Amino acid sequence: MYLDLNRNLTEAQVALREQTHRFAEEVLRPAASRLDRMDPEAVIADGSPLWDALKEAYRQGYHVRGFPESLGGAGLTGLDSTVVTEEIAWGSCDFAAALGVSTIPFGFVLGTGDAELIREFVVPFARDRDAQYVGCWAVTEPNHGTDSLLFSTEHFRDPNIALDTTARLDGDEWVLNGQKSAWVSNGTIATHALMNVSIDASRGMAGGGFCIIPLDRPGVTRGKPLDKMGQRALNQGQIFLEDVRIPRKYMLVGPEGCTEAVGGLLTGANAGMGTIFSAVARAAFEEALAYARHRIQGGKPIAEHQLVQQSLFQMFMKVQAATALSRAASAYNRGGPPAAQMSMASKVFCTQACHEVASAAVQIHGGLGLCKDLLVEKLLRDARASMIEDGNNEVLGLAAARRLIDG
């Protein structure tokens, strides 16, 4: 396993982390290898290695390793919950981010700390082993991506832009009609989602809301799963709704906490993408370093020749910064108020650099990074998604400025 160069993990911390290392080698690298060369359809379909995987993470408390002890979870916090993200990372960002999201509705309602919407969602979904409950975050839109996300903005609160799908209130029901996007994360899978809608237009993106929707309502259908160039465990696909009604104690955030609850979630969104991304840049490398080591060329093995080894320390480089600021991010914004900007960083530095750690490995191994059966050419696949999901990295980083700037 490489070497974390923190020398403070406890001895539980790493038993912990190499724990989940085990679990991640030896169940989710191989369903994800599997799952990338499926039809999309297949993956989600009975009997995929998806559910295998999912199941098995579940069995062994993975969705609920943040949630409290007293609900069923490990409650894990600071450190513990980053090194067990990295591991699972190392296997497969793929289930690392389906298991994050998964967790994102019934997170959000916990921490309403409304003790009947809890009997209701938290607990089944923290008792499950059976992956029986699956949770989205349904913000995009055909017409919206990342501008639905950028709180911080002016245009946040511009009446001319305003998310399509929306929520009339009629007597004690909502009723919601509108698309999400096709790149709603576990969108073909999911049985609950944490939903954006539009409730004040005169607002713009400010006058939304957060609202829980148990996804086997009438009304509300889906998409085909998308067939992507990575990340293929990942299934994202759309959501139509049609007058859809939940009842009013479902709409968990309007518009007067909109702002704060974008805010919220992007923050952690984002520190949660640098945290996987800065671990799929290790196992990058880490393949890049065993291959140089044995690989002869010239009558030496490659990481002899001295390209090579500029491009391994160069690799080496960008890993440990990326894991040194997506651990910095995460713990900064556990121990107080959050800052936006920091998780921003986290996430555009981080995706960066596993992409340019990943092309690189790509070219380490010549013409076989090329061939779909070694590991580096899916991790490049799935760096290059990094940088667009959860926030596009070029808007992101405007976003940040505009933070740091007005202060």
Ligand SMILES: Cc1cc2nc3c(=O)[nH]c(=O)nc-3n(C[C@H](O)[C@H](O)[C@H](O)COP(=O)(O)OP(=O)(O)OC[C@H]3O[C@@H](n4cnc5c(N)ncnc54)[C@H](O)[C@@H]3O)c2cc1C
Second form
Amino acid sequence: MYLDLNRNLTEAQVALREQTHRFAEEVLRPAASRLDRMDPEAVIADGSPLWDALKEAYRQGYHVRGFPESLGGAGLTGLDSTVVTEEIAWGSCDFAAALGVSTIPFGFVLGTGDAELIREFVVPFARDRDAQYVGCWAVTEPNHGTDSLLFSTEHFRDPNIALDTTARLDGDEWVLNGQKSAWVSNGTIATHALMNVSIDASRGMAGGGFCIIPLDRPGVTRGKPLDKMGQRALNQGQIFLEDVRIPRKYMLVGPEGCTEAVGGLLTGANAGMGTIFSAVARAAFEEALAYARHRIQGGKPIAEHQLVQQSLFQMFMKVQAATALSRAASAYNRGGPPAAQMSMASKVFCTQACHEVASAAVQIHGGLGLCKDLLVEKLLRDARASMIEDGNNEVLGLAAARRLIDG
Ligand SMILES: Cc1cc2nc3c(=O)[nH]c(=O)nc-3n(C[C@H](O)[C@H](O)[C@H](O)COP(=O)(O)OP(=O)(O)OC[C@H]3O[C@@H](n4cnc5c(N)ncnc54)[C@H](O)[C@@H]3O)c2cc1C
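Form predicted alone already given; the form predicted in complex with the named molecule follows:
Every chain and every other molecule in the complex is listed next, the one we just looked at coming first.
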């Protein structure tokens, strides 16, 4: 049995967790399983289970669970927020990621405190109960994946390495040109992007900026939805920009704040990844435990064989360790100035642990574990993608080490 690490959850937190768990079990997990087997074009087509589930998530306010109550959000912070994210991800990491990135452009605008921009972008998103507003976080490019994320390394200031998507000021407007990678989550369904663009290439990646772009602007086009091995219910795809014009005020951060903005966004995203994949690990462990209890081999349930017991215990340890670290990293970063190395430790450890647990869960299922009908088969593919998502694990480790060494 999974034991919650925190014996002191309040009644309200337990209720929140149970309510979200029911939603994840009844809506998100079945939708993600169906979408997993569909063609990426069919995933995003009208009438697809993607829209039913996303609309229901918006109807229940999960897209604004961390937004202030004054704006129509649930105002969740701290462990309340972590517990809700865990349960959503237990049901589907695809939807956990889709809802998470959907919030990013609007949450970023909220953070600027600019009343006019908040009225224009945040208020309609916060009021949306029908998934009319979908955000994405467009950073990586065909020629710059890792390059665009490693804000703490010296190459971030190398003038020879800059984003290819550019922003040029023309009077009171920015003119944008370029292309974002096929890996942008929600990329072909998003209505708004928080986009990282190059403003002063002589400063390398650090010479970039972040702008909000309504994606119905003239000059914006999209690529095909990406066909990938895991997290197939999470839409991804390219965004192309050709002489796209946005008002000057839509550039939310310029080169003076770019490095800090990349660091802040990655720190938040990596902490979220830790939370999500600690819960996916739990889902895989639960499947393995349930199967081991009733599969009979050698005249008894396989759970009675010591090798299987050993495997189940290893899985249990990894789930508990991942959950503990992800909760601790989130709590640390909410309690004061965030530390990127905390989030990176959580992301790398939890996704690695999740991959090991999901692989062990497939092994415990024997041949059945390889079948498309089984949840563990999907979880293993989802976990594999997580070790590249939001930064390859090995380079995140290098970036975190740099911060440890530099103090
Ligand atoms: C499921 C998923 C969701 C994603 N969502 C988004 C999103 O919402 N928005 C977005 O912008 N992007 C998104 N991405 C893209 C993701 O951030 C990149 O895939 C990731 O940063 C790696 O970039 P890359 O794929 O170009 O690999 P590359 O950067 O080309 O790396 C290839 C290999 O080289 C190694 N390597 C690269 N640079 C170095 C270095 N300096 N030192 C040592 N080794 C190095 C890497 O570790 C890796 O093994 C997503 C990716 C996935 C898988």
